[in-house]
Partner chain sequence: MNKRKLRDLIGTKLMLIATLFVSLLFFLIFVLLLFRSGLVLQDNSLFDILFSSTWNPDNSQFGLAPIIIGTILVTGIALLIAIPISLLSAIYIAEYAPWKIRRILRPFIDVLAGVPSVVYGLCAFLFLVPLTKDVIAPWFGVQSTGLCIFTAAVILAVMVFPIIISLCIESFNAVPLALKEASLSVGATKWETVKKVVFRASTPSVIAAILLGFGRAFGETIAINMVIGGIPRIPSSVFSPGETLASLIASKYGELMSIPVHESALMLVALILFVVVLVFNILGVFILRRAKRRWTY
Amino acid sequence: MDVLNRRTVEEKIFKLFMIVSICIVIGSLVIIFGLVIINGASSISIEMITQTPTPGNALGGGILNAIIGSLLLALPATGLACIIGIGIALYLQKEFSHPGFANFIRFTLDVLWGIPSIVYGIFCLMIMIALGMGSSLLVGIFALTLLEIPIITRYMDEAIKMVPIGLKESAFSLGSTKFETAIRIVRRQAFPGILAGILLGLGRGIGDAASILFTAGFSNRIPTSLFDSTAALPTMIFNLYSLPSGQPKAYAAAFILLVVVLLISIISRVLSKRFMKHVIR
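For the form predicted alone, pop in the coordinates of just this one chain.
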């Protein structure tokens, strides 16, 4: 009886711990959104997302240049990281590489994932100085690509590893080559996980500030060339908040950034669930 009571108490303690953990996560999200909306609601307007900053007045006009700049930085970087990541993820499977070497690459990717993003920014800054370049959209894309590669690659790798081995063996028995099996069978089966990794990398790229702080620079104009400096939503928030009366507009920009990242997460969930219907379990 004592043992049964002890187990019952332990179960209730762990249930309480789980409930408290869930409340902390949800509460943090609600508090963050609440503070951002309360402090920035007065500055959110149609003009804010359709106009560029007023020349000579950082608090005038909108933040259209930062919104477009974030897209110009994150979308190409995610595309490049996706192309590189899918090649690495496919190579890491046992059909193509030695298990020991594949595990070493996975460990390397995990280490790269854990490196602070500002280190990527400083690394790209050193390359800029060595090449005599200035801050630009091109270097910002390069920095975000390096940041996103380990994230997207590890998601792709785990998704591909979940493909049933029997499905691959069936394709081999029908005469498919390793490459054909990877492209036609494995890709389709792992697509929901691959898509989730891509969208997660995109969200990280749009929301990161440290890696582009020294590489993309800042500008009140919309860039017209890869060699132009560009603003992004995170750097715009940083610059606005540093101004004496720019906090409300900074909070409004933060709200727009949160909405963008939230939409990416929702789209990732919806699309992954939709494509899961075509996965053979």
Second form
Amino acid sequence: MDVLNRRTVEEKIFKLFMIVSICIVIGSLVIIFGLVIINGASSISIEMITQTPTPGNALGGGILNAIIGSLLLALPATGLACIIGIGIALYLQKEFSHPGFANFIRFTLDVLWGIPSIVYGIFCLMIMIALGMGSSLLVGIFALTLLEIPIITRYMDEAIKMVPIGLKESAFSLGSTKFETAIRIVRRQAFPGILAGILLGLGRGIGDAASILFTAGFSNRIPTSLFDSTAALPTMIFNLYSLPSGQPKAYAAAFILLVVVLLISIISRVLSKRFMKHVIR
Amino acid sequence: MLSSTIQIETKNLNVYFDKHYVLKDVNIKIPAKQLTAIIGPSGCGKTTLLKSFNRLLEIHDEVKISGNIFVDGQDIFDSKGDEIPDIRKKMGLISQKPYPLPMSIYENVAYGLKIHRKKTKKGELDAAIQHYLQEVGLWNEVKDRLHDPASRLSVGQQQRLCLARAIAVEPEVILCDEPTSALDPIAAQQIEKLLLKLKQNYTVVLVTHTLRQAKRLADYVIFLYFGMVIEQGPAEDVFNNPKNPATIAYIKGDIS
Amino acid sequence: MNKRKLRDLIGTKLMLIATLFVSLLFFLIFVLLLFRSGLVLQDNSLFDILFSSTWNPDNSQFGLAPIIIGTILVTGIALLIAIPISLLSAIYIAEYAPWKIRRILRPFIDVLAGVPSVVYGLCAFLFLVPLTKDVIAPWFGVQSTGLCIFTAAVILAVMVFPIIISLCIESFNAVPLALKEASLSVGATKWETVKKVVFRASTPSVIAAILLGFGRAFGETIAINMVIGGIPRIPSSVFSPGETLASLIASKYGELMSIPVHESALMLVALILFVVVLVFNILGVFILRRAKRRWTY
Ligand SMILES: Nc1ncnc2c1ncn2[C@@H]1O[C@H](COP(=O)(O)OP(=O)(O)O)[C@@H](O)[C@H]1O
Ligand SMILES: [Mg+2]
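Having seen the form predicted alone, the form predicted in complex with its partner chain:
Every chain and every other molecule in the complex is listed next, the one we just looked at coming first.
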């Protein structure tokens, strides 16, 4: 009886700790969302999202330049990373790669995933300077692509690993080549996972400031060519957060980023349900 | 000993999984346009033998194979790299668990036709798909939902779809690995009927672990035991006058 | 038929090129950083740089000790906060929470993991910094501007929560039900089952989750940069401003890139980041391999 008592007391104490912990986590979440939503909603307006900064006054006008800049940076980067990533992920299957080689590549990707994005930023900067270019949309896209490749590829790889060997055998026994099996069958079967990876990469790319800080630079205008420097939502926040008069713009940008993150999460859920229907279990 | 021509013949086929010796000096002959059953207790190497015929074993890199396999007199191991798909195209595979491709019913049957560039016109393709689905008795069940995902079919329907998909690439041989073991009795019966029909036009190799199925369907029987061929011959001979004690025991039900 | 072979060949080669590109990228970053940090190492020994305590590039003093200490403090405190809270939360969500709550919390945590670090930084700057300055630091009897190591560590902990929590929930859920039932049916309480079976069976994944959290904390740049104060001096307390390796690059690169030696010093910092990430990944592989051998179910 006494023993059982001590056991239940221990459980009760830990349960209390658990509740406290979960409250801390939820509390910090609520604070962050609350701050961004309340302040963001009050600073966001039609002008804010349809105007570029007024010439001569970076704090006037809106943040259209950053919104467009973010899209122009993150979408092409995600597209590129996705093409490269699917190639790698399919190639890591054992029909193409020796398992030892594949595991080495996976390890490399894990390290690349862990490398702080600022390192990608200055790596691209070095290349940019060596090539005689300035900070520009192009270099920014390049930096984000490098940042997204490991994330997208590892996600795709995990999804592709789950494809049942029997399905591949079916495809082979119909006379498909390795490449056809990979591109037509494996890709389709793994599609929900692949999609989740792409969306995760997009989210990471659209929110990252450190890698584009020096590579994409900053500009109050919407870029008109690949060689113009450009603002983006994260760098906009980073540049303005400490000025009280810049905070409305920072909040508006944070609000938009948060909405994008939410949207990506919702889209990911909806789409994966839609694409699940073809998946063979 | 064999009345008809030989479709598949192995000479001293040995297969290792890593160090695990799975097939030991297998020498068999499989007659054309007949139904050959490979029987034996589970784990004896039936699936391995079946998959060696269309070089499907080689996608596992820990596999080592020696010996020869002749299909229509040609040694399949003479073909290199990018000719392997042509060998596989000659032999449809029906696996234990049906694996429809992750696409619609229609696309499943069309897949083989498309990759081999047959029946490229839309009308021809439609007609071909209807024909093959009718062949396996699936047409009436799916004609109104051809573009539904194949994953929505019942397991029995999926297995017949796999059969339709396999014959759509016009193979000479159909390899079946316990095709009914995942099915309910009625679906299993449908598949058995189909196999009997198909053996008129195709060489059918059926791996089965139920002796009764082999008795019902087989013209020719190969008994495999611990990776060795213990007995092979026409079905009546093997079932009525088994020579080897292991075969006798298996047929009596002492080994399962 | 020939076209098909050609397409296969080209496709396969392109896939191979993409794969080689990644491993090349890995070496290229490493070699380039090594090469570019050579300049600063010509006049200063690595030992001096790592252990001397004055960072003053204008005076050609490149001591990284205060920054390394800052990094260790921020990362360490952040993990000290994040690990217990995340593990307890994960256990609660995976094992104790009613399924309705669980269904709401899971996507919530995933969203939190996707929030950009600059948004965390902004919230920390506008909420946590004043809170530290006006409430927490005085509570400990210290003067602080709020831009300090403590603030950076706290926001970093919050950023690490969702990573550790969601990975741990996943691994707790992966423990076979039969294993839990076996434990419960010999009369263990729920907590004992969690402690002795669930937790033990998922130890390798929990370690992996913590390592990933460490990686995120260690490499975080922007959020820290926004609230740490950016002063590369050895901090006198956790309420003093400081600097971390990654944050140093972000704050100083713009102004230092024009002078080769200064730039080279920052390249060395980047190299250190790269090497630490590499070493921890290698360690991770070994720890996981050992842990998996010991705790398989
Ligand atoms: N991928 C594999 N790796 C290692 N061993 C295998 C593999 N596949 C089959 N085996 C081994 O080969 C033997 C024969 O297997 P299989 O041909 O599937 O038998 P059956 O189909 O008669 O049940 C078994 O002992 C099995 O353990
Ligand atoms: Mg088998």
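Superpose the two forms; the largest set of C-alphas matching within 1.5 Å is the rigid core. Positions refer to the first chain, counted from 1. If you're wondering where the values come from, they're calculated on a predicted model, not measured in any experiment.
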Rigid-body analysis between the two forms gives the smaller part's rotation relative to the larger, in degrees, as 10
Please state the CA displacement of residue 27 between the two forms in angstrom, with both forms fitted on the core.
3.3
Core superposed, what is the CA shift for residue 12 between the two forms, in angstrom?
6.6
